[in-house]
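We begin with a single chain expressed as structure tokens, specifically the form predicted on its own.
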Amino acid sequence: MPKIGNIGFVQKSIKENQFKIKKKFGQNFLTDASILKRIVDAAMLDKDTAVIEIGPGLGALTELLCEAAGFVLAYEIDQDLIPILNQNLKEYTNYKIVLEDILKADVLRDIALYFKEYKKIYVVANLPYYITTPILLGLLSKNLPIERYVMMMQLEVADRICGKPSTKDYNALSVWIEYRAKAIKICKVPRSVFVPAPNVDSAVVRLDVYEELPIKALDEELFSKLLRQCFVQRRKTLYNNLSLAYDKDKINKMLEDLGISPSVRAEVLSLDDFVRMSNYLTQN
């Protein structure tokens, strides 16, 4: 079991280094070693795998990643954590801490620099809750050579990512993720296993990115815009939402040609329906 991923080590490390937890960076340190192991097991790592970690914190997850993977590249935004991380991970040589905001980092450049000899690239991370969605959408939209994401995030966001049609959690994010990857919720994580405890529960989600998209939008920018518009007001009909942004006659003709009722709500439609609408608008 990891030495870093327990409450005693976390409290000791914070106290000895006089580290001040910063709310602005969404710092909540996981202290349950069994959940850390479950995250790593869900990633199915080997020494041919290079891992990108986002927000390594004190290094609890990083320690297990160094044990299981070939190399770990960890992006940390808090410079005060760098010396603590290097001290906690002094037994390992197969990692690199980058002091940079992942939202601003040139990840493709770093992949080329650090991961030349590795066959697979995964993201494994306990994501900062306040920027989970921008991180995920940012990485996935860049078409990086990342095959798998295993991430801990706020439970509400995890439910939306894994949302299915005709459920309360299904929204534009659900559809966009389904377009790119197969999403699986691994486990729920209670707020009580963090220091400090957040105000919400968490969940671990795995995304297996499609090597080839099962269904392709001809214009992915238009597809993304269409998704947001379809769900802009959840209780409104599909026609009412779309008519706020598109020509009404065109929307009527599209829905008629595609055999989609204008009175349905977006929450009952499938990924295939959204892609068909997007491709229709692209071609007409």
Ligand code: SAM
Contents of the next structure:
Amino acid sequence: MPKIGNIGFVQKSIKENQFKIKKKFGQNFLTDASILKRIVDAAMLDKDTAVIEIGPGLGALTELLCEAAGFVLAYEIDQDLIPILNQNLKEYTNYKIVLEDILKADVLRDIALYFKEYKKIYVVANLPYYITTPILLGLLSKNLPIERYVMMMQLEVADRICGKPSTKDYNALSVWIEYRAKAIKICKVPRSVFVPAPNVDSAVVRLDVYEELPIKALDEELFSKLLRQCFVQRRKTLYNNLSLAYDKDKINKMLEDLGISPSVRAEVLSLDDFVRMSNYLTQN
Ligand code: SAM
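Which structure goes with the form predicted in complex with the ligand, now that we have seen the form predicted on its own?
Expanding to the full complex; the earlier chain stays at the top.
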């Protein structure tokens, strides 16, 4: 049984340390042992695996990660949490807490510093929701040697990440993620298991990053920009959205050459279609 991830311990830890919960840092502490176990089980950890945790909070997830993984490197932005974390995790020696904003951290440098002896590197986290997308885009676009991400996030973002063509959730983020990783929604999580309860429900998502991309965009920056442009106004046709940013004749010729109808909406296209358009624009 986890010591930290339960309602009694969380409340006691907050009270005894006179800790002030900071909304601005997205602090919603998990208090449900079965959800914590599902997150850790979904990560499939072993002692050869090093884990990066984002926002350890009071250490509820960190505790289970220390048990299951070889080493845990946790980035926490709130300095008031550092002494509490070290106290709560005093039985463990296989972790390092770094007081740093994950969006500013040099993760590649830290991987070289702390993870020398580990074969696999995963990210496992209950994310601060106010920066879910920047964290994901930041880490995934840097092509870090991270094989798997298991993350709790707001349900709406989880649905977008796992969105399939022709559904309301499918958008530029769905395609951008699908390009890099296989995404699976592990479970939905009600807001009631957090202290304090957030305004939204949550879900745990696992991303298994492709070792080799099944399909490759020649220019990944152009690919990202193209995706955003294709979905810039959901209700408009592909042609209308693209013609706002690219030369109209070029778009007409591209769509004709690739056999894509200009009157479709981006939401019906597949990853393959977007990569073909991107590579066409790179080469023509
Ligand atoms: N892992 C804990 C749990 O499951 O109970 C806490 C999760 S809470 C949703 C998010 C945590 O991320 C908080 O501890 C918060 O202080 C931390 N945090 C917020 N912004 C951060 C940032 N930019 N970099 C690192 N940590 C951050």
